[in-house]
Amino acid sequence: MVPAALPVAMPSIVLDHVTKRFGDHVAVDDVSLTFPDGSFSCIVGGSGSGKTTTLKLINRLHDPDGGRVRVGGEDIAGIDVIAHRRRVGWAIQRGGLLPHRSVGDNVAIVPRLLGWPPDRIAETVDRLLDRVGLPPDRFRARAPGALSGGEQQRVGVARALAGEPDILLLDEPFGALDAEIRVKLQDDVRSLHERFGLTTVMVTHDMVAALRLADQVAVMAHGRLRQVDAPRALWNAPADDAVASLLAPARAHADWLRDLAGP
């Protein structure tokens, strides 16, 4: 195993050899992994490599069958699960909006949630909707389903970070979207991370996005975590077959425009 390549000195997330069962199949096998306070980490994988389940395992939508994960140096098996998903950042695939409710109705549900005022309910759901580039006089009151993809996974995001999460996870946040519309969007989420001083958590089978975007990536296959570090120690040193595996198509596209551009 090739050692993380970030410095843990007070690791926000850590996972302490977790597995995780759905009857007999092990989607979780004895995962041990740290996401440093500040970083922004990708876990990649396969269909069925357990990188999914393991970004539920933090949220605490799955509890582990074994090991332990800890947030902040805190066991998260002896919090309140709602107190604990309210502190976290969730975003899925198209944002995952509530149909009936407005644009500025998803984005407040956890501040509401969270007893706010309603001027500082406003307040943030305005200001996060003006960072994703969503003008709050244009989106504020428009339903879910009269938005482009695009947008929808904009205000995932928005509402994500309205409760002020200290954490951000991403599960497959991109892999919807147009390539231009999938760039510009990474490259906003990447720039809100470092704005608002998050640790961000993402999921994601685009290895390419991994490589743009994350401090480390954390390499899965058949629910074992067989590498993690830093993009360019990666790309120049897999660890195994599988990690190369997984590469391969990004070499082929590197290949590919090196070869288009020319000597």
Ligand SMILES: Nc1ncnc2c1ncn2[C@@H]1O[C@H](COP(=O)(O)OP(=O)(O)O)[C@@H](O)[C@H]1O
The other form holds:
Amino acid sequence: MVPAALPVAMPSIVLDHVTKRFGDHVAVDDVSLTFPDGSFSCIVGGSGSGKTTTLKLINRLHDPDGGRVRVGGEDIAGIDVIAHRRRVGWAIQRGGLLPHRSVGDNVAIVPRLLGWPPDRIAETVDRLLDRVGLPPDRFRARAPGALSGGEQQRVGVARALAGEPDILLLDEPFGALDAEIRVKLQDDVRSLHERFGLTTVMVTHDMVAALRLADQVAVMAHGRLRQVDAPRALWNAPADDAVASLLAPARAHADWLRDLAGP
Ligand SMILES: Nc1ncnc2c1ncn2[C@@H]1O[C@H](COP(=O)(O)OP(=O)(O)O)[C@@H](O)[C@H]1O
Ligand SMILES: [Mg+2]
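Switch from the form predicted on its own to the form predicted together with the ligand and print that structure.
Shown next: the complete complex, the earlier chain at its head.
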């Protein structure tokens, strides 16, 4: 395996020989991986390769059967779960919004849990809706069901950011969107990452998105980490056949477009 391409001066999230089993099935198999402070990382792999499980281990939705997850040098197994989740924003496919609550109430969930005063909550909700491109006066009072898929996902990202986390975890957040909206939302998430100074880990099966957005790409297959590299290094030197085959569709596409452009 190729070592992480980024300097690890201030490792924010470190997986140290992490294993997670479900019965006999090893969903995450001895994974060691560093997400440097302030970096934007993508975990890429086929369905069932262990991506979501890895993300849940960072959020303590699962605890490892072996190994350790450290944040800022500290083993998160020893930290209060609620205190840990407070610094982690979590957004999933289709937004995962509560259907019977307004958009504003969905974004306000974590600030309310944190007991913020109402005026601070209202100000935060409006500011975040604005930041994710949803004018608050138009969107605050609406039901999630009255929004397009892309708008719902934007609400999901706003909600993930509402508790002022240091870490943003995104699980296939753009899966169901058409290409143009997906690319726009990806760019917006990357700029929110910069603006809020986050450490972001995004799970996706979209290799092209990962190569375009990430500082480092971690490739998983069958629970194992196959390669961690900067996008250019991954593209030019896939570590094994599993990585090469995940890159193959993008390569075929690139070749086809080059041919189409002509000599
Ligand atoms: N709660 C669970 N109970 C049993 N098996 C699970 C559970 N969560 C995930 N798995 C299994 O672990 C493997 C990895 O799952 P997951 O991390 O969700 O994959 P991915 O997100 O890469 O598609 C799959 O084979 C899945 O069926
Ligand atoms: Mg998944």
